[in-house]
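Shown next as structure tokens: one chain only, the form predicted on its own.
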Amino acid sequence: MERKTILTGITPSGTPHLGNYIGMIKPAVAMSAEDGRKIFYFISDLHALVKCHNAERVERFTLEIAAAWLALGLDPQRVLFYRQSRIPEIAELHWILSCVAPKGLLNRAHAYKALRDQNTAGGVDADTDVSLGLFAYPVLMAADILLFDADYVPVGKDQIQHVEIARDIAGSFNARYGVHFRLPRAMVGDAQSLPGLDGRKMSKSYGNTIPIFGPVDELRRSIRKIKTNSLPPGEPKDWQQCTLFELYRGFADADEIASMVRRYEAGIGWGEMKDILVDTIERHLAGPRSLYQGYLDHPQHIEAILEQGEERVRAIAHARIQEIRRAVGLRSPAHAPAPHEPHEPQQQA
């Protein structure tokens, strides 16, 4: 039986925070463990470029990103582990798919539309900050799909717009030059997405972020931040409403969490409760912090791993690449096929 290709990728865009443990690197680790998976997980760092132009953050989120992968049980051996930068041929087909991708698919990407809507609201150019690199956002993300004929792609439901582009755009492509992409799927899986600090969807985006590895006493700090409602210990407290049970539903087992219910009905403090947040986070994230600290600190440890995956992955993408550029006719001349009509050298006078 073919084994079937999985693939996904986080951006380098911030430090790990909780959310980006939850809702992505801890179901993705444990589908790592299972057999009959071929796996391709990508720290997408060209695609951090978009929004973030410093040099030193983009290469600090990279190793933190890395870091944090391995550190919370990543088997390298299992996955081709690689950054996106690394493999030329992601950047090329990127090209080559821009050639068929339609311009109204890409006018109604979700970004793209979020950032013209915005300034049409402010008063200003709907195109201002717009970039080359967010219009084709897409496109990049196409080929990273592509380039590797993913089977299904792990993403969160605001990201199912990103799979239905690449399946469009690799329709295009099939249409034009014959089969050579399947059409990759979406897999929205069960994981949960944390609320932030202020009861949002954590995210980098709103500044309402925990670390996945910061200090304790930081992780203490931030828990007790947390809103709450006015209601005393000894009233019952709504838990399906509450930024603390679901943070807490992300680390504990079923039976803590059925106990806690029981908790919530009967009036739980909500400086108790926070005291048991932090003390269930911090027993899954002990040991994997001192892992983490141990990667950055000898981050030729991690250039070493993911360069190992490169060399894997570029094996591939080179033989694919390969396949596109003679679909689209960029064959060295010694291999391009005869003319249809033979050219008849001019006889001289």
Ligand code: TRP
Given for the second form:
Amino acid sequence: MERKTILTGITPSGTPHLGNYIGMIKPAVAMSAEDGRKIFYFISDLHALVKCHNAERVERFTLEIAAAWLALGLDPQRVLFYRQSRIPEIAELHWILSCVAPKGLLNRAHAYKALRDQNTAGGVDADTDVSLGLFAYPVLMAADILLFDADYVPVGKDQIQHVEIARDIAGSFNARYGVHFRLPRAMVGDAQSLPGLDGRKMSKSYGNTIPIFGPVDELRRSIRKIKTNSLPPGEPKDWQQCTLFELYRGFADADEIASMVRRYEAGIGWGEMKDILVDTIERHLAGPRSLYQGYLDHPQHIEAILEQGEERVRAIAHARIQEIRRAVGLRSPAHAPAPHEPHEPQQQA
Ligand code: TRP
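Hand over the structure of the form predicted together with the named molecule; the form predicted on its own is what we had up.
All chains and molecules follow, beginning with the one already shown.
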């Protein structure tokens, strides 16, 4: 049976937090450990430039993301792990796809539309702060995906539309030039989203995150600050609407979760629950934390790992882009056919 190709990108736009771990890193690493798949996980550093114009931050977050994934179990022998910016064929394909991607399709992309709507509501020009990169973001994502013939693209809900746009662009290309691209599908995991310090979804944009690899003291302090109701110990508690329980669920195994439900019903005290939570998270992360620190202390190890992945990926990308160039007419003049008869009307440039 043909191996399915799974591909996803990780944008280096912040220090990795527990929500990233439970929602994405943990399931993605688990999936990569299963046999029978070809896996591409890459750092979408070109996408990071859309929102972040600070070179130091882009570099720092790239280092932290690479170190975090490696420390949390990504095996670079099983996974093609690379930086998007080191595969120039992606940028080339981005342009080629731009020439078949309908502008109207991109007008409807959420991120762009949201910013335009916000501008309009604020009474300023609709395109204020809209860069061409923001507008073209889904086309670059399509290039990431289509170049490697991905079957499945694991993403969060907010990115499903982008994968659908990639499908549409592949369809437009295939209709014009013959079938060269596989149509990808979004794969939305069942990992629950983790609540943050304020009970809303843990997200950098809410400023309610707990870093994966902060010091234990900071973890303890953060967990202690999570608001609970004022039920005293001994009073039964509702585990179904509880941030502490949700966090616990992200790190505990099935037996532990079941017995914690009983302890809630028996009235566990909030202070005790917070201590258990810290210990449970810490049990998971103590080992990876020291690996993480080791990588940060030796960034040249990370560079070497990424370069090895990039060499393998470039070989694949190179072969693919030859095919695409041929399809659109970018081969050497030695391949040029005789003039077309009758003369085809040319599109306006
Ligand atoms: N845009 C995605 C995000 O911010 C990251 C990404 C870039 C991606 N290229 C991709 C995800 C290709 C899947 C496939 O989450």
